[in-house]
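First, one chain by itself: the form predicted on its own, in structure tokens.
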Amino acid sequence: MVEGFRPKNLREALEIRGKLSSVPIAGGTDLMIQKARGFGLKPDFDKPLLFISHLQELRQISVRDEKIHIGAGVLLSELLKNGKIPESLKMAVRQMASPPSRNLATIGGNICNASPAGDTLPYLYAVDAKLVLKSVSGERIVLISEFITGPKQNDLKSDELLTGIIIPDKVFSANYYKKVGTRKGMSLSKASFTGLADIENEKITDIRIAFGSVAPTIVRSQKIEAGIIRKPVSEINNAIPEILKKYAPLIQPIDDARSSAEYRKQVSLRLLENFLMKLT
């Protein structure tokens, strides 16, 4: 039978994790899927389990000095009624999973599972958020293009936990999100994506842009980035051929029982003209 370990604080989560290896785990909807053997058997894990979802610590969210301060465990359903949530990261969260799931789900556990097809992951590398990661020992914070390292790999230490995420608290003037799947909602995504941009003076002054599910993370380039901000949005259309032909090799999808490498490639290049246009 697994060891289990249900901290009363997150000062003894700390403590724990950095005594003895383990597994933390909060809402446990890919984890526990992920380690599945079969029906009426039990999860395959092979170290104790660290619950962490009860942990109040973990649960909040605030503003400050113009960010927001979202708990590592703080629920998909949490962030859908909470009005410092930016609309444009709750139009992801309302199509993921279904609502029991989103009623376990954590912010944190889909950062953590590192999935290309991750929902909320091109909203958070969009924004360049940055993940607080805590041990016993102190506190580092990254961005989370640096600590998504690969499919499933993270750059979380065997005694730290992801306690926070950290965005900005802006609303862009356009925003964008598609996700393509079997079905709207309760699917994996086949190719997601997230478009934000900001325009004054009828020039773009920002703009980011991030697909999901096309490549082992999410793709994401500051430099294409940089070459269409203070466009005038006039110039826009007549860019888009370039600007697709710049991304296209970075979109490098696979072949899987949800989808083809090919519809994956072209849809998404489908999006992002399209979120192109919809700026005009």
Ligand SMILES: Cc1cc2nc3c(=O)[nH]c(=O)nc-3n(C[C@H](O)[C@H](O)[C@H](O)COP(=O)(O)OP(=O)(O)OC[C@H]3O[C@@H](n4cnc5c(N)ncnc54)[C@H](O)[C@@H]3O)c2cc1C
Contents of the next structure:
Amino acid sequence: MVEGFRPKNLREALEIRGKLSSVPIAGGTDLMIQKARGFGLKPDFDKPLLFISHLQELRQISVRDEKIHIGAGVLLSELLKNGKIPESLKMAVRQMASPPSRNLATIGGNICNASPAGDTLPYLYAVDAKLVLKSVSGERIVLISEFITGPKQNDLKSDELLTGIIIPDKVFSANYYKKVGTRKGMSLSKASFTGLADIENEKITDIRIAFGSVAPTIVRSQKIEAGIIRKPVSEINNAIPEILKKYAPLIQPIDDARSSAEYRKQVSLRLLENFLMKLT
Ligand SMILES: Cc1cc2nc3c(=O)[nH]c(=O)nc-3n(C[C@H](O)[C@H](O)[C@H](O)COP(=O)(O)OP(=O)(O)OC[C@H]3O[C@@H](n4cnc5c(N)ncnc54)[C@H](O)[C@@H]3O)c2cc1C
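Given the form predicted on its own, state the structure of the form predicted in complex with the ligand.
Every component of the complex follows; first up is the chain already shown.
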């Protein structure tokens, strides 16, 4: 039998996390696949499960001090319905899984699963999302790029839960998201790309570029972005070859069942090129 706890509230959930080693389970859409052993066999959990998807404290979305606070237990389908969520995040969520899965899967689960193919991640890296990690003894707030330490690896402590995600309440003038998969729905990405930019007086005043599925974690370079800021949009077309050359060494995909490394690299650079061309 798999042992499980269904805490009444977040406080009780954190107390359980503090007392014994457990596996938090939100929608279970990643966990149940990873731990499945086959028809009729119990999943392979070696620790008690801590059910958290019903906790109302994790299901809230609010705007405070020009920041959007998203509970870790907010469902993907709820993100799509909520007017406070930026369109650029919705663009990614709309292409995730299928409507029934989006009614179970949570944004917190997508982050903690830490897959380089996680579709909310390029946007969250691009906007420097901060994560709220709570335990009974307090909370810490870390950048998503510091929390995710490798493929399927994160810095969650055994007594912590991810309780919230903080993103800027900001609308970029250019929003671009492309996911390349085997088909439109129900497929994990071979490559994904988020591009965000602000343009004022024909000059680029802010730009964020993030690639998914092409390295152990999401690829973003603030150094290369800084080199593009202040360029007049009229100069972007000429600058494209140089920008692609700078990103090329950072894109180091692997061959796997979904795609080849070479295809992933070429497609990722073409997505970047397409985004930059659209800015002009
Ligand atoms: C058919 C199918 C299609 C899919 N398609 C896509 C897709 O297109 N794009 C994509 O990115 N993903 C896809 N996925 C993967 C999955 O649906 C998402 O990653 C989803 O967001 C995971 O959320 P969840 O709530 O189900 O996580 P769970 O499976 O419950 O948890 C995932 C991991 O996060 C941990 N965790 C969850 N919540 C917390 C928390 N609050 N605090 C600490 N740890 C936590 C769990 O312990 C576990 O390690 C698909 C999955 C399936 C089965």
